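Coming up is one lone chain in structure tokens, specifically the form predicted on its own.
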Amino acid sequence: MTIDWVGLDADDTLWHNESYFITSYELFAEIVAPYLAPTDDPYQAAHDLLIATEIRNIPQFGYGIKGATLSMIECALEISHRTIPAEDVWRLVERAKEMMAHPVELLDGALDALDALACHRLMLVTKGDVMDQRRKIEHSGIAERFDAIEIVHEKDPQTYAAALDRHGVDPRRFVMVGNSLRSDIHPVLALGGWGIHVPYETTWAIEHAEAPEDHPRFRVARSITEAAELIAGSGSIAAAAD
């Protein structure tokens, strides 16, 4: 049972993403700090309130810059009892526009990893705002390296199963590489596929999950380069699958 298809996440697996959001969260904390209790750590308190708002809004707004910004505005209005100045709301909107226009910065080793995996069929699986994800894919310059590109609203077993079925992929011959245990690893393992976790320097709180314990189809790699070696190199996942 060899590996035929390799799935790769995009944000924080092939290119930087969360680090830009951290700057936005810091701006949000600065804006709402005057409305928080003096004893609060303004960044942590703002972060906790915002995460709760984002979780509540994901079913309507989805993932990405636009949804995050709407949640920031809503949360700021709630924290300030709707007294936040329009100028501060404008700062959040301007920050969103900056993020939407930010160049795509590939992670070190991403291109070499794709080259190493060229003997497999490659599927890019990313979630978020369709327009922004398409922009990043186009600007990344790597779209032509993939045999299939899936932009999805959510990454759960049902979504992966539908994507794999569209392309005639046997889950047992599929490995997913990504930085999120919740979105990239657990759903694919549940379908009988393989998962390689490549931790990013920071992880969005909503994406936190426990790593599988002693799972035969789960691996951890220190970089996208090491993940490619696990798939294509000697002693690889493909060998274990046999």
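So that the term is clear: the rigid core is the largest set of C-alpha atoms that superpose within 1.5 Å between two forms. Positions refer to the first chain, counted from 1. Just so we're clear, the structure is a prediction, and the values are computed from it rather than from any experiment. What changes on going to the form predicted together with another copy of the chain:
Superposition of the core reveals a Cα shift of less than 2 Å for residue 26 between the two forms. Once the cores line up, the CA of residue 40 ends up 2 angstroms or more apart between the two forms.
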Second form
Number of protein chains: 2
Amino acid sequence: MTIDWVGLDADDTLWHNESYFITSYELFAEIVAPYLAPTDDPYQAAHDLLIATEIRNIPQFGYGIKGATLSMIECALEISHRTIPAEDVWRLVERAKEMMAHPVELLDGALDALDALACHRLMLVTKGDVMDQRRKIEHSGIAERFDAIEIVHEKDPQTYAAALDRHGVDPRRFVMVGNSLRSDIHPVLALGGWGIHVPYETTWAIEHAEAPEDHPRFRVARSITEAAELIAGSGSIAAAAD
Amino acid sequence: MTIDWVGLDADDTLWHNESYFITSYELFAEIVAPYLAPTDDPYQAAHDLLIATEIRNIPQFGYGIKGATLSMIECALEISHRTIPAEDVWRLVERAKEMMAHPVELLDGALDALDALACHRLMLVTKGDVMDQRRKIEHSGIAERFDAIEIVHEKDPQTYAAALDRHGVDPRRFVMVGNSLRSDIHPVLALGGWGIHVPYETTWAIEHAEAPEDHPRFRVARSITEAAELIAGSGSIAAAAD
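Complement to the form predicted on its own: the form predicted together with another copy of the chain:
All chains and molecules follow, beginning with the one already shown.
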């Protein structure tokens, strides 16, 4: 058994994303701070309320900048008992537009890792606003390195199974590389595939999940470079898969 | 030459969509009316300002309910010189959630038309919020009738060419059926394909375009039923294509 296809997450695996959201969260915390009870950490308090709103709204708004912005506006209205100045709503909308235009900055080592994986077939698997993801894929300059690009609404076993099926991929010969245990690793392991977790410097609270214990097809890498080594060369996946 | 693949638009071609947006536009007009100069038609005045905002924001927000809602909020803030009550912003956000849960109501004749086209390969081609489109596709109950489903960020010749290429479709043997001349017909004709325009009762202002004049691969149908007849049977496409 060998690995034919390598799936790669994009946000916070190939390019920076969460770091831009943190700037938005800081703006949100600044706007709602006057309405919060005095606390040691107003940023954390605001963040916790926002995450609860985002989780509640995922069935309607899904993932991405537009849904996150609508959740910020709704949460600010709730916290302020609908007294927030229109000017602050304006700042959140304008911030959304800035987010939609933020530069696409590849992680260190991402290009070299793609080079190292060039003898495999590569699938980009990402979720979020379809237009924003398309923009980032185009601006990243790496679109032509992929044999398949899948923008999905949710990364669960069902959507992975459908994506693999579309391209005739045997899950047992597929490894997914990504920063989210919840979205990139668990669903692929559940299908019989392999998973390599490459933690990012920060993880969106909604993406937190436990790492699998002693799973035979699960690996952790410290960087995208190390993930590529695990797959391509003398690393443990290649060894275990032989 | 025969037609192998039939592309079908979804919103306002297979199921109702614009009618739900009209309810949102009415709410928007009600909210901004107090800030507008007296006019014979406050709904039309509000609508014109909103469409201008939506067009300006398409590069950032794309298509769909979330982007439309952010544009409504921004436009209401502009019209009111940022004095709009928070309560009205709340109503727009809540309306977005209702939109994201609206029932999927197939157009009359849609199911029979799909039956009539069952001997062709069928591709659903739609744009908008990926999560909302997925939801509607699932709730429509017709997903399994399609050989391919493409949710794209813009319906231009480039995205059609990529979608046809993914499924190995020759554009000269592909006909697209849809209610938007701009999104469903012109780009496909430009690629050498066929187009059948089935006007809906209303058209979103942004989708307006001129009909092609005397184009050999362009047809107009009064209903989805008539479009299916044109393709399947003794209609003019089959005749012209033989």
